[in-house]
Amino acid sequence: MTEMRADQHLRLDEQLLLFMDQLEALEEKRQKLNSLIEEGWFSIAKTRYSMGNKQVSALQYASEMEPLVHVEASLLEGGTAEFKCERRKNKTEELKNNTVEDIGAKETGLRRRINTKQKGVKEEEEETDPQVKTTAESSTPEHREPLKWFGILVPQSLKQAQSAFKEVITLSAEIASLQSEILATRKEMQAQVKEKQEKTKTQPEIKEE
């Protein structure tokens, strides 16, 4: 009887240990997410102040956009949420890519034509070229990099607001994550205090004599 109070007793201690260090873990993540945030927030207003608010706003997004971060959310076996972020390329990266490989293509068929032709076909085929490239390029949307949005030539301090606020999306995750964790260590924590209240009360007690 006496071994299993003391088995007991050293599991509820692993689990406030555990407890403790999910909490201490959660407590940093959740510092450093809000001095990313703070972070990004600072070097936005240092884009608005060189480059104008007007032009960092809501009015240069572009018409069409598609998530480029995904959250996959997955239930552990212990009854705990996973939360995964996973970078993907846009469909419209993909198109652009597959149609430069196929412009290749036509190009090499193009010059080899050339080779076994007159002149006149010469400037005619070279003539046509880039009204190729032109139609495949002007087939896909613009402005596929959000930063772009905002110009060719963005300063710097844009692209330290993305990289920071890039940062805070798979922070978030992790938290949440974390978050998950801690409340099924105490669910488990509190089953097992009740558990051995329980068995506290049940026991009956040893009269001295």
Given for the second form:
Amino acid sequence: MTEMRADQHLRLDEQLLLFMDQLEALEEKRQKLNSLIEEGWFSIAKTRYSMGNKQVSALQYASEMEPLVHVEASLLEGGTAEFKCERRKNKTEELKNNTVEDIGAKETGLRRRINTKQKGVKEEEEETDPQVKTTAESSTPEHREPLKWFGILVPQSLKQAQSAFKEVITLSAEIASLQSEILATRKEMQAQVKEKQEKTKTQPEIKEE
Amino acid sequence: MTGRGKLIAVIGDEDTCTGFLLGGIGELNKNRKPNFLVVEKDTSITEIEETFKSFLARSDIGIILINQFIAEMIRHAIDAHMQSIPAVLEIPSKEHPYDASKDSILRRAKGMFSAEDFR
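Having seen the form predicted on its own, the form predicted in complex with its partner chain:
What follows is the whole complex; the chain from before opens it.
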């Protein structure tokens, strides 16, 4: 009986330590999220300063939008939910990779500065060759890239805002998973404490017998 | 139970929504309702609450991001949400920094710890 109680206490201690670790991790991620969001807002404010107040607002939103990022949600044992962020690859850049070789000889004035296959998402590609642009547009609608809602040539600050918010989105998925874990740990601890209290109550009865 | 390819919804002020839409979470087409709500000064609490409840009812939304000051307006609705999916994440806004003591999830996690629990 004493061994059982000791095991129970040990389990409760382990749960408590896990709970504290999770809270600490959450606090850390929260701080990072908050600072990234603030960075994003600051960049948006800088963009507004350079482009004009009305140029960066809800009025610029496209009439049709397609999500470029999805979250894979899975329910684990114990009711914990796990979230993983998945960003769709920009099909436009893959097309560009293919079409560049075809039309390279036909290019008139614009030089292609960007190395296509090595680099990641490149919004600039869409600004250069109109021939490539039309090929891309026929298969990938223009409304896919949110930066384009604000104009063809957007300031660097808007791109910085976009990258800050992209990181925020990834971090949000991690925080959501952690929150779910914390609630599950708390529930488990409450159950163990209740079990312990019940056993403590029955024990005096056993002694009396 | 796995749900693949769920969306991230956002209920926030203009800058918050603009930022997240720039990040690529927005969905807007004539077939479905948008997965975001821009809350302005004249947006009613009823509208916010209805939008929040509609997001909860949708099976294709995994995470709901909401500015904390807006969450305060519909605190009762957020506290009533007990399911793991969709997850509700409270985020700060420009005028209202994040306050952990107001967060529904953290308040639930804090619970009532007493010395009795650890005896």
